[in-house]
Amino acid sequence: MSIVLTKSFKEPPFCKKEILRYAGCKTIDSNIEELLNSCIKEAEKRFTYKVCYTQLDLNISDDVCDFGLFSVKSEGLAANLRNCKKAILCGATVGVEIDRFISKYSRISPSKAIMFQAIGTERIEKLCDAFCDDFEKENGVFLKPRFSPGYSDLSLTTQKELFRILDCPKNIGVSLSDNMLMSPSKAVTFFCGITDSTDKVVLNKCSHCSKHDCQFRGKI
């Protein structure tokens, strides 16, 4: 088996264009902008970014990806990584205190439990970007986008693959459901390619995601 390392994080800045975006506001005015500030008031400093990940060999042909430990057939995926000999699997969540408010605040205000949501998807992908960051200064090398399982024609039970090899209940505290559902709600799996400057390829996570009416697509 592969080693599988754990990382924590300090609180990254909130990004208010980013939740309001997640929460379907089009138009902002006073009351949108004061829930979302006394909702942020609330969650600061209540969350835990936690990550695992591991680094693999990587051997592509057609649309099948070899990592070793496993293989997963996706044409997306194999887009994605193409031209890469390594990739890392990466497991990552905020914790559990962000479904608590949703949880409580679905019963008595709706529409802060809709801003909580969109708080928890921003902390997430803040998360994600904080570690792809690191990783690159750390390691010298770029990152392709982060794909992950559910993402263009990428099944999700290949959720169970990413489980097993990174261990998640045990290293960051998520778990898996039998529909592939995680718990914190708040949590996400990914694959990264690793390739050198002069293979970069700068696209979009979304540009191989098949669902082109998807309110939070990004430009591409």
The other form holds:
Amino acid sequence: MSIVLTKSFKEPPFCKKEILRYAGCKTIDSNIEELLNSCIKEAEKRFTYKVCYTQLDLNISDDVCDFGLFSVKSEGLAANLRNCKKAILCGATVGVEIDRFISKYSRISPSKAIMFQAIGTERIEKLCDAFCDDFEKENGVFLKPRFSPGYSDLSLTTQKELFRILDCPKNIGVSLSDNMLMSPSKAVTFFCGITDSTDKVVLNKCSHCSKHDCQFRGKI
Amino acid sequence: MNFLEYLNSNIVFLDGGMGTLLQSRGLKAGEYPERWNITHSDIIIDIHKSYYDAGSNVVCTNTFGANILKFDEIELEDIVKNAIANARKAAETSLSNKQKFVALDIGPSGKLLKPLGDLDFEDAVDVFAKTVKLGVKYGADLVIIETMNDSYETKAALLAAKENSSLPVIVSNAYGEDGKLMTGATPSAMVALIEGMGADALGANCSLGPEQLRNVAVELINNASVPVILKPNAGLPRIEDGKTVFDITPEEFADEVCTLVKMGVRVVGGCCGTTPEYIKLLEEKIKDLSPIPIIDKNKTVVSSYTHTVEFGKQPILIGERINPTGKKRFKQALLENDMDYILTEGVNQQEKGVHILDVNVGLPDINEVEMLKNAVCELQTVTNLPLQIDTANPLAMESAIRRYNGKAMINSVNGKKESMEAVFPLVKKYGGLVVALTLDEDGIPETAEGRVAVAEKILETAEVYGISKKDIIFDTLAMTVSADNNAAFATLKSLNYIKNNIGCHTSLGVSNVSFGLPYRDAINGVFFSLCLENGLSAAIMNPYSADMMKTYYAFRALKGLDENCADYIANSETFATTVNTPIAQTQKTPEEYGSELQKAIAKGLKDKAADLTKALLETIEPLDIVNNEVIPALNKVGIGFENKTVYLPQLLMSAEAAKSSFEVIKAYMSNGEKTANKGIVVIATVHGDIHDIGKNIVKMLLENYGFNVVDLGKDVPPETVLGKVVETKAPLAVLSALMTTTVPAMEETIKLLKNDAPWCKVVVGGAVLTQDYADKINADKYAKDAMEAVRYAEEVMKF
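Mind pulling up the form predicted together with the partner chain next to the form predicted on its own we just looked at?
Let's see the whole complex now, leading with the same chain.
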């Protein structure tokens, strides 16, 4: 039987360099730094860091990943999960406050809105990193890079299956629109292959990704 | 005995967890438990019966997710009908001799409501209404709304229950480890909202164990004047040998809940992880306790979606600036539907320290019903302050209160029969704290005694409608002292009497007193302190007035309301009347910037740009400032952005500085003429897409460059875009989409425009858009960023 567990995390430290990267700033001047600092100050302790997840057995044949409760056809996902016998399905969010900041400032100060947008992206990535690190330590395993609906050829409609299994609305307060948009917006769902060897883990997150024209590529 | 009679004199036992029991009997992850009412009715009846046997008075039907978003109408009816029949059958077959009731269980819709999500408030009311009607049809004894983690959705569900049944309704929310709902409400804020709307009990369930919910329960008990519910989890789940186990034993659970019952919790049960064993032990432990009587806490409060503001402890400041009276720039904003201006006014007042915002958008030439509703909804996206809904139009009042997320302050009712008949039913239905003006059919009584008599009449009538004294706050009307030397006496004397003899709170539009006099702030400040000394609870005031703020902080410091005078000291710097900083015109400006103003804009210094513009207006024509200063500065930054030497946040900071310069120019041009108009651009985020940051950025830049932008917002249907383009004859439409899934809506919009408004060019942009996509959906132009959209607009308008 698959069991969905939920977990809350403490606020991970803010990484200014990452935030500026997401905000599209390659260099920094004192005005931008001031803007960034004031946004971080406003954001501190305002978010909740929640994850729900379940562990499923996995069988892969060709480009079909069979998780028992459902199966997904995707070459990209199958390649990502290759050689894994188990995978975790996970939903994560930093809550609604970040959307309130973005929505407020996009009306009255778009430069702050862009900064909060970047902060939100950095926050959710940090949360996922924290979750994966904990999971590896607690279970003595290694995890492959996270793989989400929309990556490569994995259809966005896979969100429906993930939401059905994880019951994200109840467990972490994330809902899914008919257009596969998640609310709160700073939320992710992903698959993550479990392996017992570091050999199979791709350390550079970008090298496995098929989005070759990404402006952030190769800089993580 | 019906449920309410039973609740009135007993501790009520609810049931325990359902989901975990169903899982242990074979329910798979992702399977809808509600279908088991039909396919596995024997198991459902068995579980319900085991709870009745364990001592539950109330069993909640297995309908947590039974709503029209998940099931079609036929299946939904079948589910609710069978669910109630299953619970009823269990009640009949149980050997327990306790009073037994069947509660129609309503859980969250699974969607987040707008503006955070995509479900409209009224659609949410409709979703819950369908389930409620079925519950009534098939004979539920009461409705339980539970595990709600959003205050707005709670309001929608409670409204649906109240509008579609006369059954008792009890409401329980899911609080997080921070003691708040997911969307931010504190327990006391939920008490204000739920109690205001007339629920029969309220409380907390799910998420946490009883010990972690203790603070939430205590806050509920201390604030609620109706019975409090507590239905915690059996602690936190973990996996042992492939099974879910919870970390609190039935004994520990019963002990902790029992402690809270002794403190005043009245309705108890369990949620995830609890079983009949937990309920049995709980019942044995508690059954001999006497219920603690429910007393009226007599608190006068309003709330927002995060917190309450309580009257009586500290003077309350209500910001008066969202009001067109006497404000040309504000009137212009209303006529142009310039919501951003109104929102900025709200945020600025919050930064000045007000506790509540008055919202008045009444103007003869606008549709106040729509405008007030929209203003209230939009303000709640930029500020978490409670709002005071200020209108004389009962239709506008209802549309705004209904949509308001919280318990609103309502301004106002008065002693006229017609006013009370229109306003009191709204206060009763939606909850609210209503400002009552002490005037009636005979006008404003000149004497304090006359005003007190009107107040007493208003209280008597309110009681007939079932509105408690604590939900009425009196405004004894500040009249202008320049017209009548004794005007202030009557106001002060009557508010003193109402506060001290009738025991109601008071509120006053303080600044009315100084109409017609020079340097009004001096009179206002002193009058404000006299009012406070006479017991004024709240002032509707101008937070930009240094005299008013000085009075407020000084009064609190002198009255022992400001520990260590900390607030007084912290704010003392702002007490000096604002003096424009002299502009150092002689200061040398580096050549690259052209002028000080251009430098301020290039550097993104909003306040400095505004100050410099004010100074320049003394000697230079407004349009010359725009053309020779603001636009060249913006252009330089824009070119820098295009050449990748300036990044997006910097571009936006400059745009904001330019905007603040424009604001000064707009306010200066007293005849309301437009600063510049290069042509109309209609802008929208397409249907199904609720992200609008990109659209707002493009909008701001277009406005800076002198285009008249008609912003249709987000999630905009194709027909609406077409309608506006046709109405305004706009030569350009800008469409934004974030997701691949919403690009079809963009395509549909373009198709409509090409057919029915062929003159209109369409530029598209957004995260997933590419030139290929844009070509495929027949857009005239793909803009990779905001500057490119501006350049294209200039090209289309031939500038």
